[in-house]
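Given as structure tokens, the chain that follows is alone and in the form predicted on its own.
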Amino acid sequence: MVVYHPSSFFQGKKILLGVTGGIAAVKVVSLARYLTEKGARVTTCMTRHALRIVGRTSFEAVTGERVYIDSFAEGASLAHITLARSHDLILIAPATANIIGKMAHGIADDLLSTLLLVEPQKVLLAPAMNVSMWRNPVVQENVKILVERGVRIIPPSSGKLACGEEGEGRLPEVEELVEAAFQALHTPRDLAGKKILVTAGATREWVDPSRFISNPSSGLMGCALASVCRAWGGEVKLITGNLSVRVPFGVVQEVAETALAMREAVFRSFGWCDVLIMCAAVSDFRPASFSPSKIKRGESAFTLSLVPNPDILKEIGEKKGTKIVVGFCAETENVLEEAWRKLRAKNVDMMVANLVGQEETGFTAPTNKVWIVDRKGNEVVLPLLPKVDVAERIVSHLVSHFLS
């Protein structure tokens, strides 16, 4: 499971997990387990309808914490106040049409619906229900009311529902719920109001319909940066070549398979953004021609002619104006020297370099060691870290030196 948050982020966080009576409640046990394993203190508050789907023992076993159901039965008449105020985040998953309607209209007829009135700014709702219920104008109006009041909503996923129908209404997967919690809890939020354009993944340059030239980039580093930028409050768009990882929660994706398509997509969106982070592994060369039919094996040697692709980062650097541009380079030797050289040659604000061809760093590894240099003369060497931790450090450097 690929989840985009720094490895120690949830350590010490206090999360109140509200579980209501949707069939997706069975998936939430895995969410509680994950957050607990990452160091969060997870307390569960269940509705009585939720108990008919999944027992309280399951949550108690994975969190090691008491499960709350009814404040009076528990002998804690102020539980609705203390639970809401003692937690950093109140995540309702699944959020049924019933609990959404109650919160929108101030109905407090059980412990969970009552505590939602105490600290609404801490609430993160993950709706899950039948597609017709989700699209019902009453439900949509209730969602609109909550959004206008500042309540955060995780949009339901589309797909096959428990009832057998297809459409919107699925509870997002655990990793997406985790990322939504990460983004909701993250401080500081210095990228709020900023538009961030990130490129990620490997471009492909086609030789014929069955063969292409590419590189091993998974896209993990770029996707991690997109998730972290969103957690810092930015509006994020991700332009991707080929990815072997999923797109982070809450990030808009545009696919650009080739270097020429990537160039077109970047220039089309460059006017929209405040910051461009060019993390994609763009092919330096492409075949001089494309064969519309598969090239057959022959007895003689086959020669493939290549022509250079445009240097997108250099072109952007010449036209960037006041926008902030961050470049990436992968090197096999003289990493720091190449980082400084490319920073100047491409006229960018920051250059992030890493050593490729090593087991623990580079394209396919989950970890990376990078060097950061910038036009203000700063030079930072990061130790070997998970790529999402590297992303957090890169964004922190970007904010502190160029956006604060």
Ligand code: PMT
The other form holds:
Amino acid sequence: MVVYHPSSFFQGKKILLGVTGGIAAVKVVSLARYLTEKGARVTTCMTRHALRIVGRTSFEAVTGERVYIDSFAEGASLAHITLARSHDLILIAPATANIIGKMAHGIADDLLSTLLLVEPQKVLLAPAMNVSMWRNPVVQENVKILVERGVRIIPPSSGKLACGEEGEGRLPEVEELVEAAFQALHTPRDLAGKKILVTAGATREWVDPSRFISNPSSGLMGCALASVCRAWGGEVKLITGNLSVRVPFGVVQEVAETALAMREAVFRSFGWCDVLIMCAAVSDFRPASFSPSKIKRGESAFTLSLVPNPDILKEIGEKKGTKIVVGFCAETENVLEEAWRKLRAKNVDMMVANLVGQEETGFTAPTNKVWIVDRKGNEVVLPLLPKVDVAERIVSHLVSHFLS
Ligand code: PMT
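Same protein, different form: I have the form predicted on its own, so give me the form predicted together with this ligand.
Every chain and every other molecule in the complex is listed next, the one we just looked at coming first.
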């Protein structure tokens, strides 16, 4: 399971997990286990209705922490204050229409609804319910009230619901809830108010309907960057070629399969963004022509004629103005010299270089080792790290050298 957060991010974080009475409460046990395994201290507060769906023992077993339920039966009459104050994040999953309504209108009739009034700025709500309930104007009004007050919402996903109906209202998958928590908890947030365009994955250049030229890029490095930029507070758009990984939570995706389509998509969104990070592995060549019918096998040698694709990054570099542009450089040798050469040739602000054709770095690997060079003359060598950790370091360099 790929989850886009730096490996030690949750270490020592204090998360109060509020579980209310929706069927999706069963899924939240895995969320509690994941966060605990990553080093977070997870305390659970359940409503009485949630207890009809999952036993408190499940949460006690996976978190190793006490589960709170009733305001007065907890041995401390001020549990609502101490619980709210002593946690970094209050994540309500699933959040029923009832808890949303209570929070929007200040109703505090049990421990969970009461503690929500103490530190509302720490609250992250993951609504989950039947589609008709979710679409009900009264629920939407309540959500709007909370959003306007600064409460963060994880929108429900669409699909088959516990009641058997289809539509919006599903609790997002555990990895998305984890990413939402990462993005909510992350500090600093220097990309707040900034629009970040990231490209990821491999372009495909079609020869005929059954064959294409491509490369092994999985899209992991670019998706990791997109999630981290979001966690730093940015609004992120991701333009993708072929991906073999999931798009991170909170990121808008646009698919552009070929180099020409990617060029068109990047140019269309470049005016919108403040920062472009070009991590996609764009094919340098494409077939001179596309055969609409499958090319038949023959006995003699077959020659494929290729023409160069436009160099998107170089074209952007020529007209980038004051926007910040970050390129990637994939090499099999002389990686640092090539990084400096491409930085100047493509007129970009930062170039991140990595070795490809190796097991632990570059294409498809879960880890990467990169060199960062920039137009201010900085040269940084990073150790081999998980790709999301690499992304965190790249964004940190970007912010401190170009956006502070
Ligand atoms: O996706 P993963 O499996 O996680 O792998 C990550 C990665 C190895 C793909 C990534 O880290 C990476 O190196 N991406 C850039 C790959 C590449 O195309 O490098 P390049 O040195 O050929 O190109 C230099 C820069 O020009 C890149 O920013 C590239 O996006 C851009 N380019 C290249 C060709 C082209 N026709 N137009 C471009 O804009």
